[in-house]
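To begin, one chain is listed below as C-alpha cells, in the form predicted alone.
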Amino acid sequence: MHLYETAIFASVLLAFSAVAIRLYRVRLYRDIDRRLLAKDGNASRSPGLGPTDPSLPNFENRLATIADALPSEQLQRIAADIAGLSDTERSYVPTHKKGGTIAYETLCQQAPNVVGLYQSPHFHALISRIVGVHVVPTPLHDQSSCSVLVYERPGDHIGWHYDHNFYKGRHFTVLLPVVNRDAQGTGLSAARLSARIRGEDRDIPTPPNQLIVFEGAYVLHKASPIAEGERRVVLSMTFTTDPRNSRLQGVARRIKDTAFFGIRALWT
C-alpha cells in the first residue's frame, strides 16, 4: 500500500472512530439523563438540608461557610458512596496541581446520594438563599458539574487559581469536606483551604460536613500540599444562574476538563 494510501485509510478509520464516540457519548448522557428523571426523588427530598437558622452567613465578600451543613446520617450516605468508587482519575500539572478527580459521569453511574444532594431542590434553594440570586446546577455533560476531590498522596494540592465561568450566567462553587484526617486519624490534615479576600489570605476552615460556597470566578483560592498518610476527600458542586454557554465557552470547558478527567472530555 502507498504512503498516501495508508495516509487516507488512517485518516477514515481516525474519523469513523471520532463519530462512534461521539454518538456513544451522546447514548451515555441521554440514559443518565433518564435515569436522573426516573429516580423517586428520596434522596433529593431530604429534609433538614441547611441549617434550621433562617439568618444565612454573609454573602458580602462573596464567600461563605456553614459548619454541620448536612445531617450526619446524610453525610454518612454520601461517604459511603465515595469510598465504593474507585474511578479516581489521577492528573498532575506542574508546579500547580496534583490530585484525583471523580467525575460526575461516574457519579451519576454510581453514587445515588451525592447525585441526590446535587439534584435536591431544597439544597438549590439553600444555595440561591446564601448567594442571593437563583442558582441551578451546571448541565450533565459538565463533568465538575459534580465531582469529588481526592488528595490522598504526599504533595497533593492545587496552587493559587480562579474557577472559570464557562456559562452565561453568575457561576458559583460549592464545597463539601467529607473526609480530611491526618496521619493518626486523630485531626486534620496538613492540608489547608486558602482564599484572597480583600488582598488579604485568609485559611478557610474545611472539617468534615463544612460547607463552603463562593463565586470563585472572583475569589483567588488555593489548596495546600497533603501529608504522608493524611487523606482529603472533597465534594466539588457547581451552579449558575444560567447554564447557557456560547459556542467557544463550551470548547474552552472541554478543553479545561480534559485536564481533569482525560481526552474523553473532549466529546462531553
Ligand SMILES: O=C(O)CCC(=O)C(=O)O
Given for the second form:
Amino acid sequence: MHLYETAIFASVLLAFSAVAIRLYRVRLYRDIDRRLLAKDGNASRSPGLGPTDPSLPNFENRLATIADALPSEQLQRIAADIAGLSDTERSYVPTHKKGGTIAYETLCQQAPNVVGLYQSPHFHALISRIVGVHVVPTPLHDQSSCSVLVYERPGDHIGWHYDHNFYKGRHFTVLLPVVNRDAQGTGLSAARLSARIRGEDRDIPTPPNQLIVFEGAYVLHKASPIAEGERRVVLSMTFTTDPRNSRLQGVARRIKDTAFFGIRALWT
Ligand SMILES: O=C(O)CCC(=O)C(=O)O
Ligand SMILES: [Fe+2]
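Other form of same protein, the form predicted together with the ligand, not the form predicted alone:
Below: every chain and molecule of the assembly, starting with the one above.
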C-alpha cells in the first residue's frame, strides 16, 4: 500500500471509531436515563420554590453550610456505595490538582444511593430554598455533574479556583464530605477547604455529612493537601437554574472534563 492510501485508510478507520464511540455513549446515557426514571418517576420534575425557611442558612455571601445534613443511615449507604468502587481516575494538573475522581457515569452504574441523592426532588427543593432560586441538576453527559473526589495519597489537594459555569443559568456547587479522617482514624485530615469571601479567606469545616452549597463561579476556593495515611472523600454535585448551553460552552466543558476524566470526555 502506498503512503497516500495508508493515510486515507487510517483516516477512515479513525472516523469510524469516533462515530462508534459516540453511538456507544449515546446509548449508554439513554439507558442510564431510563433506569433513573424507572427508579423515580419524579426525578426530572423538581417542585416549585416554597417560602424561605428561617432554619435554613443565609446565602448572602454565596456560600452556606448545613451540619449533619443527611440522616446517618443515608450517609452510610452513600459511603458504602463509594467504598465499593475501584474505578478511580487519578488526575494531576501540575500545581492545580492532585487526586482521584469518580465520574458521574460510573456512579450511575454502580452507586445508586449517590445518584439517588443527586436526582432526588426533595434534595433539589432543599438546594433551591438555600440559594433562593429554582435549580435542577446539570446534564447526565457532564462528568462533573455528580462526581466523587478522592484525596487518598499524601499531597492530594486542589488549588485556588473558581468552578467554571458551562451553562446559561446560574451554577451552584454542592459538596458533601463522606469521609474525612487522619492517619489514626480518630480525627479529621489535615486538608482545609478555604473560600475567599469579601476578600477574606475563610476556613469551611468539612467533616463528614456537612453540606456546603456555594456559587463556585464567584467564590474562589481551594482544598489544601492531605497528609500521609489520611483519606478525604467528597461528593461534588452541580446544579443550575438553566441547563442549556451554547456550543462554545459545550466544547469548553468537554476540554475541562478531559483533564479530570481522560480523553473519553471529548465524546460526552
Ligand atoms: O474538596 C474540596 O473540598 C473542594 C472540591 C471542589 O472545589 C469542587 O468540587 O469544586
Ligand atoms: Fe471547586
